[in-house]
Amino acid sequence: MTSTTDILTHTEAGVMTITLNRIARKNSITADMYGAMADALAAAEKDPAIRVAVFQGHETIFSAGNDIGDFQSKPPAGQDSPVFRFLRGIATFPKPLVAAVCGPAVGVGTTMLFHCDLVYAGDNAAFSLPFVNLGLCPEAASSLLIPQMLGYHRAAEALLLGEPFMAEAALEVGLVNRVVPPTEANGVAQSIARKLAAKPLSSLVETKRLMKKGQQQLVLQQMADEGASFGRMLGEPAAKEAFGAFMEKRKPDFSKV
């Protein structure tokens, strides 16, 4: 299993929870805390004492997505690098999965939620989908599953502005069951967790496994076309230019790509 102070986990009463614990720098995401997440996953699955996962951050920050300087020097290479195993994870984990999220959650930070059964928030979460706007296209079976959920034409503001939308609006189309104060979200995550927990596993496997059957060859098929886009485009200009100029704190000028 991979081990990294990054990412915690703790399981108690039938319930996992995985704390992203990188605060300092904004619970950005390395290359190693997938790869400990989608381990801590696959534990979760195998173990039959664990019934419901639970991802939480801080009721400060959820995540700002990937760490760019790591991502640069540790792009994904290939479907078994730690990203794509952890969005294989997070898509075909058989047991409830529970989110409790507070201030920002970027990127895959609002993408991962897309495979969650239940979704908390507080009341200063704020979703953003910038992938455009590192001339980069969407993963995790976002470009799927977004407008799905939101219909076509939110998907499309969504996606293509990039543009942050706050809790209300993701309770406004389902992304979320509830919003609560910051300092309760966790605590109402892990509440609903314990709920679950102490219902039969058989018959929470199978209804989930119900619900999902009928696009999950589609889900995984939708990842690994993103995926292949994803990769391909990290290497075009439109990306490089993004990435530099968010590393030289500058606003990224598109014109020429």
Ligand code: COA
Contents of the next structure:
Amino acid sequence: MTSTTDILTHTEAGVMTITLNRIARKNSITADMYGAMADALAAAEKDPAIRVAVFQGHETIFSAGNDIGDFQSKPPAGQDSPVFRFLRGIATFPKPLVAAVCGPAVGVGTTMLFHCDLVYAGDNAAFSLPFVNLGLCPEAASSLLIPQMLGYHRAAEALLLGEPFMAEAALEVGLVNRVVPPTEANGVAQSIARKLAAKPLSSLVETKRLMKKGQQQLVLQQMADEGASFGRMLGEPAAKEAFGAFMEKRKPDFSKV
Ligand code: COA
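Previous: the form predicted on its own; requested now: the form predicted together with the named molecule:
Shown next: the complete complex, the earlier chain at its head.
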């Protein structure tokens, strides 16, 4: 088991809540945090006392995506690396997954939501997919799932331009189920999760399986393809320039890449 206080897990009334708890670094996600979340999901899958899982952050920040320094110093090494274990974990988790999202949800902070069954957003939620701006490519099968949900042209706008879109726009395209005041988002997600947890687990699991089975393999294949490109691109000049610029708090110069 990976242990870190940057991820908190708590189980009550059949609901396991995973809280991103690294607010000083804007809940950016390190390899240890991915490992802890992957372990928690794997344990929850097997534990009959857990019927639903919830992801939540803080009312000011969901997640700034990958921790840029950690990603550079410990790039994911292969399909068994913590980030890929986590991504496969959310893509194949058989029980309902609920998320509460407030403030910025950057990169994987947004792409992980495409694997959640129900998403509740604070009205301050800002979703962004800055992969191109970082010299990278999409992950978490988002290059497949985002065009499916948004339609190609809106997906191209979100993925090629990488500009943030707000909670109301996310509601309009179906990425979130409801927009609520930020102080209420975690509570709403929790009460919906408890409502689900009171239903027959076998029916929840079978219904989710039937909804997802048509493209489960495609999703896993797309994740693997994206992962191979992402891993290669991390070491290339465009990403090095983007990450260097982030660390040095300057604008990146992509004129030579
Ligand atoms: N990785 C590492 N550190 C990060 C981080 C990340 N993804 N996101 C934020 N931080 C750090 C900042 O460097 C800053 O550190 P400092 O206090 O030592 O300067 C601290 O967290 C606070 O971030 P800051 O940018 O000052 O907060 P903000 O409220 O102005 O903006 C965000 C919040 C999320 C919009 C902004 O931090 C951001 O865009 N982060 C980068 C997101 C990103 O590109 N993620 C994709 C990675 S693949």
